[in-house]
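Next up: a single chain in structure tokens, the form predicted alone.
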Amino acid sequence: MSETVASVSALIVKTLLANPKVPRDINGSSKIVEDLAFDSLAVMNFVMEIEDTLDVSVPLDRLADIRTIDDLAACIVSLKQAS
């Protein structure tokens, strides 16, 4: 299956909503640190969970440029297409 940014973003939102501490009104444009109140450890744990789910590895240098859920989705789609 070829993932799209929209489908990966939806999966990320679904995964996030499984956590009761995450606001219920998140979407692709939600900022991971500001809107979700994730600290750096929470971001790393969350990204590792998504990496395991989608069988992809997000390099740390790419992670530094990710601000929103859609940014993360676009990065994952790009990495999967490159592999």
The other form holds:
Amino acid sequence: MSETVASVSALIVKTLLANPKVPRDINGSSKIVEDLAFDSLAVMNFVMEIEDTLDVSVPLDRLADIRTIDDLAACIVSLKQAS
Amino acid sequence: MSIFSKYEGLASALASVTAGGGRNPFNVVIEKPISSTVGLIEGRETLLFGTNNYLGLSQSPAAIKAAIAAAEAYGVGTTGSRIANGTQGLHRQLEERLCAFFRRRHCMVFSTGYQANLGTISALAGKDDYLLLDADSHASIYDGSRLGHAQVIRFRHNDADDLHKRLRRLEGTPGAKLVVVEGIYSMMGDVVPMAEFAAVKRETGAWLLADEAHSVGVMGKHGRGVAEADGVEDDVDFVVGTFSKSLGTVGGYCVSNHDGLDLIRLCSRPYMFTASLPPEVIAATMAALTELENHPELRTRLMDNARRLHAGLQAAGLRTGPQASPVVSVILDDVAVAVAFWNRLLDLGVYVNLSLPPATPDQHPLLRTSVMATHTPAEIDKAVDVFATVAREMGLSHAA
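Give me the form predicted in complex with the partner chain now, not the form predicted alone.
Time for the whole complex; same chain goes first.
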């Protein structure tokens, strides 16, 4: 696997910044719900975009433990390694 | 700190909905139904375009008569669950009637449609299984997934190719894969491409559950839903539905040809730990099912009415979902506009549902209407006129 937490985190930030409503100063430690003002549906829809980019599926129960962009990146990397 | 502190955001959202002096949309009282299509709201006769009473059978004389006779013969309640306190003969009769209607070997009846999804999905998909849910699934499907502890993966709405891609990622992983789709989606009224999902199910060996809550009695030659209309009933392992829409009563069910369904009775908590349906509801439901079977013209009239409303709202310059179905939603961009629009419709005697994000797809507020077979063309035209009037008042009419 070529993806690392840092590279996946950077990809997530880049994907998020394509949305003009997302604050410009986000980074890996930004909190997805609090800092991005995403509701539960917005989080799920955003994760779906990332899933397609990285060809991975993130089960919804895993999202419950994710707070920051880096948390999501770590989760995706572990899922990719497990597959 | 109050136990309700966590709901401060909700309280302020509700306050903003009523800030302009408008009504609380979640507190509208239909004081009395005058007929299936007209109710008394705020003392005024109001056209009902938001009840999901698709065939008008909540006011069926045959169902009312059956309910009265059952209450007189059997009493008004069962006072317990079927597992703990016993099944009554009427429960069995209803399950046999549904088996015959759907041409399936097994049926479980639940006390509500919500519980039917909750009880079926949570029991079928355990912690070592995968649930694949359409992104726009009803809350009862999401809640069922949480109760059952399965791994939950969403696929893009009505997109069988996207489902296929996600199933491919699971190739080689242990555990059953249960795909859940709806016949007609309750917010926008769009219909599932069931044949496409059936093909994916066949190719991948997944299981397929179809929630036909809004499509039974509405679609298919015999009213069995989208799976019947698309000719793929054999590919649908489980059909879940409700009595509280086209059949006009309350309750839910799951039908299947899989013998294992009977085991679900012993592990489905929403089935085991709830009072079972009372006799008058069962009798009314069976009478309504007979009406549904004997009057296919109700479905024809319903779809004619759906097309009339859908075309009328589009001609009035309003944005609706792509296809005419018994659920026709007007899509707006702004919550405050939607709230004002909804209030004005009610002022002018038309009741519809105000649906707000995040309960709606794509974060758009909706004015959701549901059509009935019993609406007259004049009632539909009147509703369209009122929509057009309000749209003009609010500067929202963009007719070509």
